[in-house]
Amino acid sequence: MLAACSRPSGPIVIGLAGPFSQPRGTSMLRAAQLAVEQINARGGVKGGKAGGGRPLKLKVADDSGSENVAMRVAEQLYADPAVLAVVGHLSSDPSKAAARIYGGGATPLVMVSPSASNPDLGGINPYFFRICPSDLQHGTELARFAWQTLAARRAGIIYLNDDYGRGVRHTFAAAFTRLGGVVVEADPAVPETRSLEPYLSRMRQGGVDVLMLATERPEAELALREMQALGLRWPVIGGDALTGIEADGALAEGVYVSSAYLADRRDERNGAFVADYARAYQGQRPDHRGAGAYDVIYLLARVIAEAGPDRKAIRDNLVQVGRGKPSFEGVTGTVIFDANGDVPGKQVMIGVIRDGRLVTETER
């Protein structure tokens, strides 16, 4: 048994796995650094299975944002009897790769993403988790923003040819076509697109009033770019993966992004968290992935005192949060999970960018 080959005052160790040699990661692993050292700092994880005040551990992986990197960190994971809880993986690729690694074999492992928001993720196998939004409810409060808001109609659509940009242009095409509106073009773009002018030439032929990118930041960049050279000046709206491009300054100014959570949220919680994050990391702020790593740290530090340190029992614990025990009250919002581990009550926010920030946009 796990909790046999634990020692009763010895540390309880969580993997962490994620990109964290890219920016994308910094936030994720600054904040869950963060949770550690404050769970610690008041005497460790306290709890009657969990024994008197047990310190907490992070065994850091760094999976590259990579399928293939993201399985060899699994396997390392899954075969260190020590580590209970993985938080991770980041992103929807990785996360999917990587589940099929923690859901087998003797000795299951329980995962539990921030961000991963890919809706095939869902039920995967009985030990994943998550606590964000998926694809589905981006998409669709995309589609609510552009139509409702931003009064468009014509939409273009840029899309990262990977599991996460087809799932956020599906879910908005369909959401967007439903609320009356037309799709005029949806091109893919890959790492390797040296440019989008063709796109975007044939996109102002056809009449678009709003550009989506469901990219990641480099292609969101580009697009950007090629946008000021032509003189084109639509709204730009686009899903979490944006995130971090509020770094660009002027370039990013006005573009509106939806995220499962924004630092600006008005909580007392979420307050105490932020102010911490800008004490220990000079003054920087959190993004959705810093946070939902937060809030998966201290659930675990939750249930690991409450089930004890064996994997089986953490993941009976965690399945019943919100049904048959109390929901996590977190700096994201309330975690209730459904049977395939999702949180459906998890709302999407529309955040735009500001002098170099991303707040939350208000209803015009």
Given for the second form:
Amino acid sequence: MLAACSRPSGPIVIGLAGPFSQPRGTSMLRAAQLAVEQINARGGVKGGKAGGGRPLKLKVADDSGSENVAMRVAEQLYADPAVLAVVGHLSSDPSKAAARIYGGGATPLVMVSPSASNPDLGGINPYFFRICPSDLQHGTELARFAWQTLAARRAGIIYLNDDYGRGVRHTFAAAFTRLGGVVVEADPAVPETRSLEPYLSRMRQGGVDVLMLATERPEAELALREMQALGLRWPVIGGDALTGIEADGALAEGVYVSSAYLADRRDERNGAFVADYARAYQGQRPDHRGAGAYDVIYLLARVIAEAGPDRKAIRDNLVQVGRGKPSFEGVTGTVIFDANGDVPGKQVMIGVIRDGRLVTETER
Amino acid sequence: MRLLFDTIRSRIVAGLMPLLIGLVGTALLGAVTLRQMRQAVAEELAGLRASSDVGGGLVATVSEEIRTAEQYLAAPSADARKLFQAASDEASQYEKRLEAFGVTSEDRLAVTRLKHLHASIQVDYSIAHALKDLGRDHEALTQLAAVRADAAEVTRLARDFSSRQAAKAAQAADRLTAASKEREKGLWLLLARWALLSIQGPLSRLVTAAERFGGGDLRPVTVGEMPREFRVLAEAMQRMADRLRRIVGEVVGESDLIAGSAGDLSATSQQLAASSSQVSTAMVEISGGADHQRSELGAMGTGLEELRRAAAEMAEAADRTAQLGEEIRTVADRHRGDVAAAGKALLDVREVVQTTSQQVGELAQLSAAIDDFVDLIKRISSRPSRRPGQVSTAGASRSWRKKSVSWLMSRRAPPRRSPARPASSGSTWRRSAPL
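Let me have the form predicted together with its partner chain next, following on from the form predicted alone.
Full complex below, order starting with the chain above.
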């Protein structure tokens, strides 16, 4: 009885870090908040060592997608002893920068990214986890799709000149070449790049069957606009970083996107999630970032309920998910961590933008 | 061996030997400590060295990248393009390695800045190359003019970063050297302290021993190993202590004897006091007894006087009785008729005898009083430590009693003064009994 009385009854705080000031971070923030509301509506985190129903609380931090900001955010979250784990960061470079902070010091803090897919992140430290496939799977699946479905033999690549873009570029080029294709050229871009027209013009001279955009949404939108201006009608494929581009309407129509999650995924649990999300946010649909964040919140709630509000115990419990402890069934699929904190069992799907929606591409 | 290190001088000289040995020890200890320190800073040094190497490699590859980029602009070729792409990828790998070293936040910010700038110039050069490939040389030159400033900045940043890492490595090495010197200094201080303690220790022990002697504690002191000078002093102190112990022992023995004698005297005095008390008590009792005796003697004298008078009267009466008897017998012989008168006379005699008998009873009572007195004297005489006077008093009492009884017995015995009387007197007595 004394022990029950001495248990803390305050909220369980989870950090949420991502580029929430940017459109790509919107779905992640909304889905995470939705998950917290649902858990708290059911009585909070309860059972096991967590005590009898403690509410979840998010500590939201905007990293602006910047490594420097991400490091500062990570230092703040790390220094707050109330924060038991972090959901984030969203993209690869900020995640790499922040992971070194979360995984160091005397009281390391678990971070679970919903969408940071750079291969270098795998095993970066024992406290890093992610529930999305790495770029190795994205690049390979895109190359297979281009080669098999689009029958492309010559590919041009425009990549974001950072870890993510280079990673997707490398895996795609390697897989496409392995399949027999030719990478005509691979040209870098940065967010500050004002025009990609020289690349596109040169590709037109070189002749390509498919344009691979290993970029974020802004660079892809630039490329699509300039392609449109140049009258180029190559099939365009890209990684899950393009998710959200469907909002551009006709500009993005027909773009193929690889993703570990598509909102039309045929799954009862996912159906409920999409419906709840649409109900909560004026008919909006979640993307892979939002779905991933939603799953991470539920996963952490389960782990904290079992392991208790302790950073190390949470990590020790998390590493056993699917390996000694039951796997986690979420809206993005089954989560089973490997030794590097990766989810090798997660499959990458190809979606296509039809009528302003990203839907599952039916194999031709 | 002990003789070699027997003096302070030899110890100080010998102290140099440990110092020399200490140097060897320092080397060994330093090796251990340096090993520990190396372990402590190894990762930092390795990281700094590696980051310095990577920084150097980054500078080289960025320079190569810029060189090949410029070369492509000057003479476009597939090989130059491949070289540029390879240099760009290599530079990116160096940047990743720099990040992986886990350098400080400041370093991470510098690396991030370097990465972004480097990514930008790669893009600018790539666009310039594309423009060049498209035959748009003017645009390419314009793009190139913009990128050259950034390229110089990237080169400067890379060199600065590399220099900073090298400086940090040098600082770490200096810190290691300084720490090593500190340890060496500490070791020297330890040796100096050892030499100091080798002198201070014996002195301290001697002072402690002297303070003990001063405090009166003369037990033998174990001062341990010490230089000869101190040992001589310690031995002198020990001899002094031995003599003091002996003197004190003798004094203590004499004191014990005196104390024993005093005890005996005290016991004797106590006994004397007790005896005096008893004598005093006895004297008081004797005094009381003497008074009583004197009064009893007075009473006895009176009684004796009365007895003597009674005896004299009785003797006179007996004489008279005898005379009367003689006269009666004579008269009877002569005057048978006068027997009646004689019988009357016998009645008188009987009355006289009765009176005498009564007087004898009174005498017996007096004798009982004398017996009481004698018992009193006996009690007094039976007490211990009697004074000679007391003994003589008891003896006198017994002697007096004996004489008194003897006298009384002699007075009870038939009169012997007239040898011719026994027959008549005896007959008188025999005849008188039936009367």
